[in-house]
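In the form predicted alone, a lone chain appears below as structure tokens.
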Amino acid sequence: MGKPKVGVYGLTGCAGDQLVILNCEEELLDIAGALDIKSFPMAMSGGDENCPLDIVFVDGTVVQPKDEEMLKNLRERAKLLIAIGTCAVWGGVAAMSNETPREELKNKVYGPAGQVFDTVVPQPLSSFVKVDLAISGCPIEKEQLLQAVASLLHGDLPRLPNYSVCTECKMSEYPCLLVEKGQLCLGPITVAGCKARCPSYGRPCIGCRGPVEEANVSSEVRLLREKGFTWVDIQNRLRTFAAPADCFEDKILKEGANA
């Protein structure tokens, strides 16, 4: 069996998840040797932009019509489509809730020059195509990427954490920033995988990895309200990285009505 044909592409975003691939350093040559990389615009020129692919990695958010067009083209070409990074999985900062109309926002940011940009409401990849595997993170973790590549080479999808950052925090015996120190920490409802990096430095989790499956958002909101945080504080934090997530938005609307 030959090497799997792979493409790595980015939509609108900071490209941090593609950089994680390039920053694999010692493992990079092994990755390149195990995969037949047909296209990776950030790392190579002259790639094959039309060939069928076994696996395509896509980061970034659908923010422009051309993003949607590219994404659907990649979906047609690839057997497996893998969303990498919080922007691709949840919408990320680009999809942050904002009450300002897009045309007005575009004008404030870019001025008259912004009229050349054709934008749509930012959405994660799953709003447009089937996503076979979602690896969240802002950016993704190197270890999870390598695990995914190894599993895919064996014909399997990797097993990713299905528990919260709060669990990682407790396993490392870090002091609870939410309960003990009263900080606005989203660790209880954010999916694990970062080894509780921010809490390890005494900083609260801001939810950059997106919600854990079956996140108990109501309990989190109640606890934060008991700690003295306003509804606006909580709403803004919840809507920063995963605003389109149903488990967040439904609770935001419900809790907001009672705030």
Contents of the next structure:
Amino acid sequence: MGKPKVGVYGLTGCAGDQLVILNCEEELLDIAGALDIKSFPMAMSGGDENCPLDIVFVDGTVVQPKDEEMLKNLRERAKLLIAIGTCAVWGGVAAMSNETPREELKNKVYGPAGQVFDTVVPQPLSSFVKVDLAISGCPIEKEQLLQAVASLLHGDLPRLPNYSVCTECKMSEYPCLLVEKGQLCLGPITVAGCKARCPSYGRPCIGCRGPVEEANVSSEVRLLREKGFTWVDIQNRLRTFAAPADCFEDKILKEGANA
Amino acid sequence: MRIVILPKENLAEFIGHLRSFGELHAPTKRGEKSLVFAPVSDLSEIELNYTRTILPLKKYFFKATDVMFNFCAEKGYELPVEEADKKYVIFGVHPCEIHGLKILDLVFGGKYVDTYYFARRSKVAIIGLDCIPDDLCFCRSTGTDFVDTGFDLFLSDIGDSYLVRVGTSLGDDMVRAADSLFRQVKKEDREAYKRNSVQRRDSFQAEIQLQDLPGIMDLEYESHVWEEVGEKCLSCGICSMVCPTCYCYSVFDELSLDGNTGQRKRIWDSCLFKDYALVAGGHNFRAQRSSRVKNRYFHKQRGFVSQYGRPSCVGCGRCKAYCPAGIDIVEVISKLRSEIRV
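Since we've got the form predicted alone here, give me the form predicted together with its partner chain too.
Full assembly next; the chain just shown is listed first.
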């Protein structure tokens, strides 16, 4: 079997997840040796933009009509489509104000310059195409990426954590910022994988990896309300990185707020 | 059992002696309020008057993540190399913690002995220290507020001195190595020890009724208390991580990019995780959070009793102390007992 043909592409976003791939300095030669990288516009010119691909890694969010077009084209080209980064998986910061009308938002941010381009309501990749594997994180964790590549080379999907940041926080025995300091920490509802990096520096989790499966958001909201945080503070924090997620729907948030 | 007296002014020097028996670990501060067992170099770093550390001692023997073996397509598998002769002395271990280890010894020493656990266990000396319970401690209810075995030495505060019980020949070696620091037990030491023992017994505030609890739990299997707790529970797994007797782990392989080598690892698991009872084919035996919470209580207070003749809870209070949602085991059990149901 030949090396898998791979493409790495970015939609609207900071391209930080593609940068994580380039930052795998020690492993870069191994990666390049194991994969046949056909196109990686951020890293190389002269890529093949039409060939069929075994795997395509996509970061960023669908924010412009051309993102949707590009994404659908990549889906057609690739056997496996892998969303990398919280933007691609959950919508990311681009989607934090989706309830505000697009025109109003565009005008506020860009003024008259906003007239020259189109935007759509930002959505994660899975709203448009089938996503075969989602690696979240802002940016993604290098170790998870390497494990994913290694597993895919073995014809398997990687094992990603399906528990919260709290689990990793306690495994490393960091003092609890919710219990001890009463901080607005989203550890209990945010998916693990970062080894609780922010709590390790005494900073609360801001949910940049997106929600854990079956996150108990109403219990989290209730306990933050009991600690005296305002509804606005809580809502802003919850909706920073993954506002389109089902668990952050208005109805669920309000349930927690009124409990 | 040999019993001697260590005057408090000699403790610092004795701790210096202990370091010749292995790397010294003891409760020490992390952050503003938290405590952890960690390497220390002298008495000034040790918190003598503490109630609980974030993680229990299981972290030394049954690590949060562990390499079980390395594998290679050509060479097969090989066990990871550990520092074979390195010894440890863990100082300041409370009775509930020692009971926790005795329970893990039972579990890991069953039909299929966990060699990873026991290889580390045999390298560690345990120096116990008594404690004053806070409002979360209920080890008196679980019968784990006092230990007769499971330590090399055990220190009880009797005012100006520690009454030191010698539990093993290694403990005896430790005392002999610092012979001049100890003295014989006198009448007033005996009296102080007995007086303190009563005082300590009377200072417990939290209590759980364990008698007939397995039966009550069976009767209240359908109780709505489980729904209530399930609604609050965040499934964050903290209670399992910090529990001295939670021993579940999940096993997985980590492969290298060369496609040729890899590691088999294990990592702490929790029955509160969504995937815990998920099986091939996609069925989840405990898909509801309430059923997972119930399972945790049932295993500790009901299932373990059937298998080992005692609950696996040691009353350390960590699950309440570190639960972000404030779930309180004492409250849950008492609700279960008093609940009126049609």
